[in-house]
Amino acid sequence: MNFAVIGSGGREHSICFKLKQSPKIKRLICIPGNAGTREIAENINININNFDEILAVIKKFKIDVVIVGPEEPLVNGIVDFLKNEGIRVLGPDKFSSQLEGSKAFMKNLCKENNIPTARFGIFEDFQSACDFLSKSKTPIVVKADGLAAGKGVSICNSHNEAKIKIKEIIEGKYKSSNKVVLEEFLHGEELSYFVLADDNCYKFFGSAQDHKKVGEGDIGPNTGGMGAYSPSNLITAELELKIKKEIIEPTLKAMKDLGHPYSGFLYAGLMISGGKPYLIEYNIRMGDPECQVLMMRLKSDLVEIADSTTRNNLQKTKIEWSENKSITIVLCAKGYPGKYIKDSEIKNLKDLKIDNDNQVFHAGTYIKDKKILSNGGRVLNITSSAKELIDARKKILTNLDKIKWDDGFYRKDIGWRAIKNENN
């Protein structure tokens, strides 16, 4: 079969890595890809929101199935566009993509379907937001309604700080929307829970825990993710039943009732507080860097899974996972998540141990004059699997020590809570 993966990050590299393992894969292209995907797929340098050019390439290469990595083209309607041309796509349609594309849509869906979530208010004018704020405790979470490249959420410790963020959003700091969502701050531990759905059913697709803060010990500003591990040590049979019955299933039923059955990966960002799951956000695609650890643990053939899902035949497909645990540590450009260094060479990648349990997934990289250069931001995902998380992390740190790149930094403590529990 011929597959196309849309995107250029570590998520997309790890998806290509898993697809490439299938004996059923004939041709694999990545649009636009990076220096890592170039080694295992054909990179096609096209803007991911230029649907006409993407369609032309898909037809040229006789692509059977398209997997869309990032949220932006999904929110912009790439699935509807390609399906209208008779092309099978793994991902939700434009309407369903509002689950991530509009936090207001998601929160209202929770309210209408009794899905547990934090108390909230949605506002389009500054004064109404401030009235709600005056009756709220701090810290309080201020969210831009639309997509904001991971920068639209702020945890504010004072009403004055919240007012500044509210004003920025309402005055149009983020082009996607000038609505603001104010949300009570929930105390607990975060959990990433994934399912895969077609029009008829859904299946569990792994759990993970991300590390959003830039600094060790979970301090500093939020990032797109500094690392992750899988499976989450928070999952119990009792908790998973609550997640399915109180959050996942009511959501999928609601989307079907609205005339848009959800299809594709659905990632529930949860807060576990007092043993109860609360929905913080939905993502309409695999997480990044969570996808990297999940692809390392997935035993089943991803080509078969994607093929059956896009044929609405997921029910008959078995999804199996390795019992090993996996960690990924993100190597970032200095300055991230603020202004970061770009275009510097990363050396010694060929010296790293690479096998079925140890991988390097590229994100912000490109090749020039046979050299691998940084494109800034989150650059590489050093990923390992082992029976115990601490051993997986040791292997990653050994590989990281071999990389020569003075302009990079990373957290050494990814998985620290889970590793602490392993050792007790």
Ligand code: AMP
The other form holds:
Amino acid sequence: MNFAVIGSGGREHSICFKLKQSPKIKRLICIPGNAGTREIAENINININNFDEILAVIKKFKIDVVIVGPEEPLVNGIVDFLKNEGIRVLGPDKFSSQLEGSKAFMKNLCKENNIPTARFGIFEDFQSACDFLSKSKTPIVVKADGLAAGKGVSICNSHNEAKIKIKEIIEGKYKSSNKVVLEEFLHGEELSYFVLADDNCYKFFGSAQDHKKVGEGDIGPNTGGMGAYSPSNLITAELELKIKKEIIEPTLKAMKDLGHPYSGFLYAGLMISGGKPYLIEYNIRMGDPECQVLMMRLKSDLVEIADSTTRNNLQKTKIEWSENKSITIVLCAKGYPGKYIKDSEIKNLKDLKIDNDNQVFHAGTYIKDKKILSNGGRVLNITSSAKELIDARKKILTNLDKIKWDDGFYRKDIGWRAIKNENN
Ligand code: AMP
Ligand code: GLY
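Starting from the form predicted on its own shown above, please give the structure in the form predicted together with this ligand.
In what comes next, the whole complex appears, and the chain from above leads the way.
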């Protein structure tokens, strides 16, 4: 079969890696891809929001199934557009994509369906937001309603700080929307829970824990994710049942009742507080860097899974996971998540140990004159699997030591909470 993957991050590289393992894959293209996907797929340099050009390439290469990595084309309706042309796509339609594209949509859906989430208010004017604020405790979470490339959430420790953030959003800092969501701060530990759905059913698609803060010990500003491990050590049979019954199933039912059965990957960002799951956010796609660890652990054939899901045959498809645990550490460009160095050469990648348990997924890289150069904040995902997390992390750190890149940095403590438990 011929597949196209849309996107250019570590997530998309790991999806290509998994598709490429299938005996059923014939042609694999990545739009636009990076220096890593170039090794296993044909990179086609097209803007991911130029649907007409994407369609032309998909027709030219006789693509059977398209997998969309990032949220932006999904929110912009790429699934509706391609399905209209008779093309099979793994991902939700434009309406369902509001689960990530509009926090107001997601929060209202939670409220209407009794899905546990932080108490909240949605506002379009500064004064009403301030009235709500005056009755709220700190810390308080201020969120832009629309897509904000991971930058629209602020945890504010004072009302004054919150007012500044509210004003910015209402005055149009984020082009996607100027509504603001104010939310109670939830204490607890975060868990990324994934399912895959078609029009008829859904299946568990792994659990993971991301590390959003830039600094070791989870300090400093938020990032897109500095590393992840899978499976999450928070998951128990009892918790999983609550996640399914209280969060996933009511959501899927609500989307069906709204006339838009959700299909594709659904990523629930949860806060586990006192043994109870609360929905913090939905993402309508795989997580990055969570996808990288899940693709290492997925035993089943991703070509078959995507093929059957896009035919609404998911029910009959087995999704099996390795017992091994996996970690990915994100190698970033110095300065990230602020202004970072670009076009800096990364050396010695050829010296790394690479096999089925040890992979390097590229995120922000390109190739020029046979050299690997950086062009993003998150640049490489060094990823390993082992029986125990601590061993997976050791293997990653050994590989990282071999990379010669003075302009890079990474967290050595990814998985620290779970590893602490592993040792007890
Ligand atoms: P979001 O984009 O909604 O996932 O928010 C980004 C990050 O902010 C989350 O991964 C959490 O770490 C944090 N966050 C968001 N909402 C809350 C909340 N209500 N309580 C505590 N932390 C939150
Ligand atoms: N790992 C966070 C995200 O993919 O949004």
